[in-house]
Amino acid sequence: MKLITFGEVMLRLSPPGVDRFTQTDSLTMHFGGTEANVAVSLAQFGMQAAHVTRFPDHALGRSAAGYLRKYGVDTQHIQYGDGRLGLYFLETGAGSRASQIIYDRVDSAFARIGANSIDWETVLSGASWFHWTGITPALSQGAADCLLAGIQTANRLGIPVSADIVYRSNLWQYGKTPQEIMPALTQGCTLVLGSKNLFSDLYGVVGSTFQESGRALMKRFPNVRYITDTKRRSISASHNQLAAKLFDGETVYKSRTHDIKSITDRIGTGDAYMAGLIYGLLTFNDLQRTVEFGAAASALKHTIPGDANLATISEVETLANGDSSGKLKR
């Protein structure tokens, strides 16, 4: 099977360990991307994976797209042009004190992407799956159009399109709302993560539980099959407690609630778990298990450095199952 990602992918620098950025003088580079993450991951489940973007024409840009490679990703659709390659900074928390994040990704070669820059009907060709995120359509009205033709030519081919409708405030500056660009690329959607409060921020629809609201948004949206969503409870920075839910308009499939009590990586984690949803999807004819199954991936990438899973499908497996016990394997 063949699955496309769309999106940028940026170079992450992080102090050592749980440094403070004022304690360090030299920083860990990784690179990673919300829909890069979910390819890196399906590559690892031993899919087929390619992901689309754009990247400045230099060394780091030519990294960028080695390090994909390196994971098993598809990158022969990957543009490159002018612009620059999008920067975050993470510093990693412990215990009582939290992780922060500083992005600097302002005019990113990525945001310069036209609505016509990438030929859909070849890269999707053949393509069993098409993945997208709030992220994108959010960096600019160039990005926004040229997924909407994405997912327009999924629709055509006939393809499942699945979205993590994620909103961050402070990245939507070139003149557009969320409310505006939003519904026309939620209507070609498949499966939609996103919480009730979400629903309710961009779409209007209200719902006074998970339920009534995916009803709503399914009833907007008729394209949308499966809702879905996580719950994290935050003890501390170095301890969580982390479920999911699988909507498809009738039942909501509940995964267990993982205890994780020594956190290694946060970020990268709700891309895990749309990952393993996506493989769920493809490849059991079981809700049940396919949303266990994404709850223990996302569970696992926790426990492991860098933006993406690294973890493998009997991994992922054999957390699913219960057991958590970290047994050394022989």
Contents of the next structure:
Protein chains: 6
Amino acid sequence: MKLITFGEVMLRLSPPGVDRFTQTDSLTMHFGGTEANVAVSLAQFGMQAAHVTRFPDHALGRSAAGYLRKYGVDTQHIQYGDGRLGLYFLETGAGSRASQIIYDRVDSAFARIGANSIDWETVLSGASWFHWTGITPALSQGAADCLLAGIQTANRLGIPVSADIVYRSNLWQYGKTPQEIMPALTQGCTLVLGSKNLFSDLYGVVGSTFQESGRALMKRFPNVRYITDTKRRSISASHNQLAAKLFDGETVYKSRTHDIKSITDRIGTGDAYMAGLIYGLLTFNDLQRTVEFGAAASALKHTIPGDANLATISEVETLANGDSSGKLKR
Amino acid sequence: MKLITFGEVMLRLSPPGVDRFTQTDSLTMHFGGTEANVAVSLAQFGMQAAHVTRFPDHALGRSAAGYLRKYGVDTQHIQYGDGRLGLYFLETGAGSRASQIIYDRVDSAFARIGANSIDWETVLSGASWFHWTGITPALSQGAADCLLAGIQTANRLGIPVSADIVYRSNLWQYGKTPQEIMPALTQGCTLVLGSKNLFSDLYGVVGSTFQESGRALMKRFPNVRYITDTKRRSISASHNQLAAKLFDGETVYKSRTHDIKSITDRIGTGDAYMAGLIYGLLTFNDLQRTVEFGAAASALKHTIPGDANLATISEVETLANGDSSGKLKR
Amino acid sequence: MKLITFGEVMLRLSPPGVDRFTQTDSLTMHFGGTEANVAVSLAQFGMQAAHVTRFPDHALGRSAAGYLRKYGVDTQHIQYGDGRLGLYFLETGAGSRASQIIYDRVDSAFARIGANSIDWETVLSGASWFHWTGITPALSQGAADCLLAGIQTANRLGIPVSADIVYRSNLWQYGKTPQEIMPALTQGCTLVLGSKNLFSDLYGVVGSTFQESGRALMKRFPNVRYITDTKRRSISASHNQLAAKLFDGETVYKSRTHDIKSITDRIGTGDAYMAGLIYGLLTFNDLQRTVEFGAAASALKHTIPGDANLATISEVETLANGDSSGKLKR
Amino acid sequence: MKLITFGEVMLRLSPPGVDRFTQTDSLTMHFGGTEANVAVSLAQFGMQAAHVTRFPDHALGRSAAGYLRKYGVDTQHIQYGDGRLGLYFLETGAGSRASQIIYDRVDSAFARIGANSIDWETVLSGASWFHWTGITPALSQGAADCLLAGIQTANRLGIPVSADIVYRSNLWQYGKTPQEIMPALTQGCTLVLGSKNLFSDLYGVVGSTFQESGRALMKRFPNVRYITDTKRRSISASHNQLAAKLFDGETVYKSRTHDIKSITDRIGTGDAYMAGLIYGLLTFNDLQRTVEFGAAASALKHTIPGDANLATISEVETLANGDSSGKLKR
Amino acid sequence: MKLITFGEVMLRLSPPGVDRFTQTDSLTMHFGGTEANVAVSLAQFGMQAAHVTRFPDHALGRSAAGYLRKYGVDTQHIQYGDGRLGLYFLETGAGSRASQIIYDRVDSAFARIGANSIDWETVLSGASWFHWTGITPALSQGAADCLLAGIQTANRLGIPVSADIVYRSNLWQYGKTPQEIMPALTQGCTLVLGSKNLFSDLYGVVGSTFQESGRALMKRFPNVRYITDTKRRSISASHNQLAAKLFDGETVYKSRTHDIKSITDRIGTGDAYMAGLIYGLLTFNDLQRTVEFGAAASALKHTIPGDANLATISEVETLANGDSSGKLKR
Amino acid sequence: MKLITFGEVMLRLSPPGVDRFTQTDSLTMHFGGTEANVAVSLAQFGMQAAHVTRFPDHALGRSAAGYLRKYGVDTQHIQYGDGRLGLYFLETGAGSRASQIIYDRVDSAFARIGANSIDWETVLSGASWFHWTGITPALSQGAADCLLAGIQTANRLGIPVSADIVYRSNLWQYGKTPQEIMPALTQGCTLVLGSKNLFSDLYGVVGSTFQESGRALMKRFPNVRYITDTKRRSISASHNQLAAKLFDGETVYKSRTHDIKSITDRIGTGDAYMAGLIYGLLTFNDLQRTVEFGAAASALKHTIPGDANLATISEVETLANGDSSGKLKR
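Same protein, the form predicted in complex with a further copy of the same chain this time rather than the form predicted on its own?
What follows is the entire complex, opening with the chain shown before.
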């Protein structure tokens, strides 16, 4: 089975430990992007995964691709050209002090991708899944167009498509609104991650509960077979509670609630969930087990430095099965 | 508005993380001093702040001044001369293991300051506040005399004066007791941070409650308009609870209690409180809001490496308003 | 008073912080071995301690000995020769993510020790205690034989002998089972650390409670005067609860339960307990105080990086007396 | 005496030691900009120095200003607003492997400065010198216009102006060529750093020697009193030879040639020269001594990590006087 | 064009900078193996490269493969199983202090490879070159047999084969001598790296000069078309001189001599030469240019941390063309 | 054979690499003292060595003793008490930038040693050599008196005594001059390291050459059998030349001149020479070989981080025999 993801990968730079930006004189490097994080996580689960993006043609762009390869992601479809490497600076908080991100991704090499840059037929040939998020169409018209071409190709080839439709309103700088762009993209989706507020905001689809709202979304977009969301309670920057639910049009499957008291890295926890969910859908044939696997994957990601979930299947299953004891493995 | 602080600044040296002194082969540098910490914190809040001290005239003394400037504190009144740079070594504990400090500050350049070393008229000209602590007069007769001249000048210029009167008995090595020295200094204060035990011990002022003791102190020192104190419950080196109260002669204003579960750095949390309080008194005209702001500032400091509180106004206000969720800020 | 310990010392290599093996490009070095950890801890308590082992005759073997000397352990009886330095790689977990160990100790210089390599008469002359564990006889026939010679010499010289009989089944690769080897070694012991399951498994000694099982063990091995064990509840990799009990054939002495919420390093916590217990037995003449001291030593070890407990007597006593407040010591 | 400099300050990010970009997972931070480097160096020499620039209004922009203050540069005229913090990535070479820079400075907060953003009358009031370089007008029309206003104000106030006219052709992206922009800026200069090739290229001023070319430049721009240049022979990335010359219209003063065999950091060595030269012109009244001081400052900079020369006057004078022995100072 | 390499990859652990083994408490990780180093270098030159080896099936074995993928080497033919990850500890010297290696590679997963473990037909299908070294057959009979199978398959498929025949006598521990094993392996080679002493020692082939000895070797092994060697003069651990020669049976092509004064990392410099040579033979059709390219690649490797040459084609060509100036590239 | 040394041991704190004091935010720890450095070096040569000093009774004082033990120096005679741990801050230079030391050793625990603090009979029992330097009597009257008692005891027991008589004039702060104190101490010496200028300055002993001056010193102090000195040419902070000579009253034995081009750490190179010399005198019975061994030891020390020479006998002999090639040892 092979997963294809599409989106920007940024260099993340963060002060060591919980130092503030103003205190540090070195920055730790990680690479990450919401879609690539899904690919990396699935590669750790043993799936084939390829990420499609566009990097600047210099040593740092090459390093970003090297990061993906190191973690088992196929980089043969990555393009190189002009533009910057997108960056973000992350200051990690603790307790009542929030983590902070300074984005510096404007005019990246990825944002300069063209509508026809990618030969989607080739890329998607033999794939079992295609995943995208609401960040990509926010970055440029070219990125939105290229994504649409990918989704349509996947549909044509009968490949399931998933989307995390969370968009960030301040990213949309190229003259279009998410409301103009997102519906056509969502049209081709099999699985959608989002809340009822998002459904209402983006598509004008309303419902008084997750279930109702989900049913309405499925009506609007008949390809959609699964709707999912996570619920996070942030007690402090170091302590969160997390649960997930998955709706197949009939039943809402709910995961246990994970009480996460020693947060190491909050970034990419949603992507870890999505990767777990896709893994479950592709291999378990059991939606309850699938949502538990996704939620456990997300919970584990909170303990792992960097953007991507490096947990193994057996680690995720241990937690999904309710063992959070963290007992030393010799 | 401009704050003036006066006191020793030391180089702090600590093993990385929670390593013990005997384990480490490198030491992380910070600079700090209880009064300068107040200046640094207020500079982060956007106030003008100048610190007055005396450093050895070598690269490390210059570095200490550079640290203050970096964080926005005016160093033009700092003097340079003979003597050492005061040091302290800090081993950070965790859980039931206490943090430990080895002081190495004897005979510092600051302790060699003279009674007339500082031209207080110039330094205090245009100032809105003057702050000192009980550490300074403990260090030498010269420091005590120089401080007294500063307080008297502030009084003459009508500048409010605050003091954290916590003294450390083992510091007083030059032949005077705190009981001989502190009353004349406290005489000139507007705001005093201390407990009823301290008031009794230092001034023979007694009262069965904080309120009564405070009233008695105000009677003894008619300049004093505010009395304040914090109450800390130490559950472990990593988990403290903290609340503050402020008394204006009539009402005791009490802050919420902060449950601080992920302590990064316990040093300077009292100074962070004092800075928050001064900020509130100078800008809020609301004593309840002031004591909440001070307590929240102190709580946040526990999450910030180093001696000084680098939190911003908006971070403090978020917590003062009861939001301790630490949600990621993008 | 002088303690002698015997066993392998390994180089431990771990990624910084909670990084995964696949993320790191540097490894932090510690040295450790279950028996040597006991020696190091007792040396911190001011006792004389000597460790007997065999290292490869190269710079890393010499470094391992240097580590022991640094912490006050006498290394004059250590032998140097062919074979590798045993290694283990430790990935430190957090929260629900377990720590992981990859052992790489096969064919170490220690495993090549011979039955007669050590002149036990000289080594044990003047000693007050001899300590061994079930790891040593698992490594090779030579190690088992050499250990047996040591125990028999200690018995002949009237020196008390303690053993942590936890063996690891996957270590026994030289053709013998623990059931064949352990009884003769246990024969010479005064103090045994183990559970009733272990007693049953290793010696066929059964009992429905710790007390009954202990009585049966004492019957089987008449030299044994004390039986002890710890009970750990692993809530997460960062949060454990720990208590200990000590049985003298008549009474079971139980320590308080320590709630350990900020685990820094889980390795060597059993060895820290054993060291505390030996210290108590040799100096307190009070079994309740002894078991409390041992349990507090173990609890403190969880906050100390590395394999060995570097806590001082006064730190252990503070916690043994119930003060877990971790208040800053100036 | 007070120096004013104007230009962009970037965050520099470099792998530790001589690691390649593709090898590192952390980046060391420095801040630098060719004009600010001059200000920092002169502040180390004890001069007053203020830098004028524009930073993004976030923690990293504030950190950049903090860096300048730490090293004694006045930051009161710095503006904060929209746009990015300019970055550059530096890989440090060794031997025959060249150092490499990846610039990432497009659309910085500084490039968005407006023609009238700076109140030059206030900024330059009381100044003894104004310094700019050919990088600034390359960045945007606004930067070029704002600089011109500064030069004209300096001229009106009778303040000497210096320029390093090295421009980088690939920077000029806003539709103007250096040939269109530089002459009007050079018009106001007292001191110009450049080669005869540059004079010919930028101004069409030709001469067969440095002297002749310099005389022609002075004819074209009558304000110019001094022309200077350095000559570098790059034997390897670790070994350079450097000499400087200064022409006052009559005599060419030449420095000794420095043989620099242990290059630590090649960046900012030209700025270090310029700072030394300005210092000499303002204080020595001896052009030979001035050019020696400048060349020695530049040579020393090669041994100092970061963009700016942190050498002291006495260190520079020791080397300017021919003592390159590097003898330990106790 | 695609290169296949076969051999062990070890984890290299070294103290930071030039610290001695006994001084350090952390170790920097690199991965390397003489054959894999060739693959990594050729991947940097843009060639396809796949490495064949066998790793332990644990996180560190997976990390070793991740390292190869990161640098563009195909890892699909790598096998995972029992055995250790081979290690070596490297202390980097300076000046007159030599670097030191402690090998710890006995009984590695690679040494346990079987004669028939690799499906060479598949692996070599479509390959343009196969490379091996004298280290591999030294490790175990299985490794030697498996290698022979590879060479024979390459011969059958008409793929050129190169060998660096340097063997290390102390590695041969499985009962065979290099003289028994190497001739059959050399039989299949197109290109041999070795000295006349080696030819005499291994094959009894003698000649009074490199040329004569080379001719004799070609007579003995008619497949061999090229013989090559490097000549190093070690002035100190920090300063070497290096030249190479290549013999095609008629002419000896000699490279310039590189004077390498700032050695960063001496390891893998021979592999860098071999990679350069293979690249040249495959692409240049010019033996003089080829030997210059190889020698320059080797010289550059001395400036690059780690085992493999990460230089680009353009960097190597600059140096091969005689430009060793190391001028900053912006 | 057993060596006894006596003197202060300081904690050395230095910025990483060649960073300036004002740039760093961490300090690397080493311990060192001119006499203890000799003990550490001789312990690496396999000799027994014990150091006598006085440390503060806190964790850092204990760490200093741990450092000595780690490197094989016996610490049983070390005393613990009041006073500070002496410190020095070292900034490492490069090229023409000199290294700089800021001493911070006033009022150390060692300076508070008493005339009768040490039971010299016990300490020196069985010793083969006693070594001191001119630093010790500079620190306090107590240190000078205690040293005199040690020398006199050594004389009484027939133990050879060596001295490095370099004093630092600015250290003598307790009211005595070196001229008052040094002669009585030198009286008991067998071996003196010093120059003819020092002999003239300290003892009024004059001679126009090293030889003549040495003869005059031997006349003045009949116990003295050997006089030695080193000659250093400082070409830069990174490049020195070094030679040594040894005079036995008849012949001057001169070592080869070492050209040291890659200086890592200049501190303690004189102590390394002295250790080599003592080793040679005690074991070689060949003065030419002895002076070569000493000079080579000193040359090697320049490549080793920290204060003490960690070179082995075989490394020193390789260089003493003229092999400075630094060839990799596998």
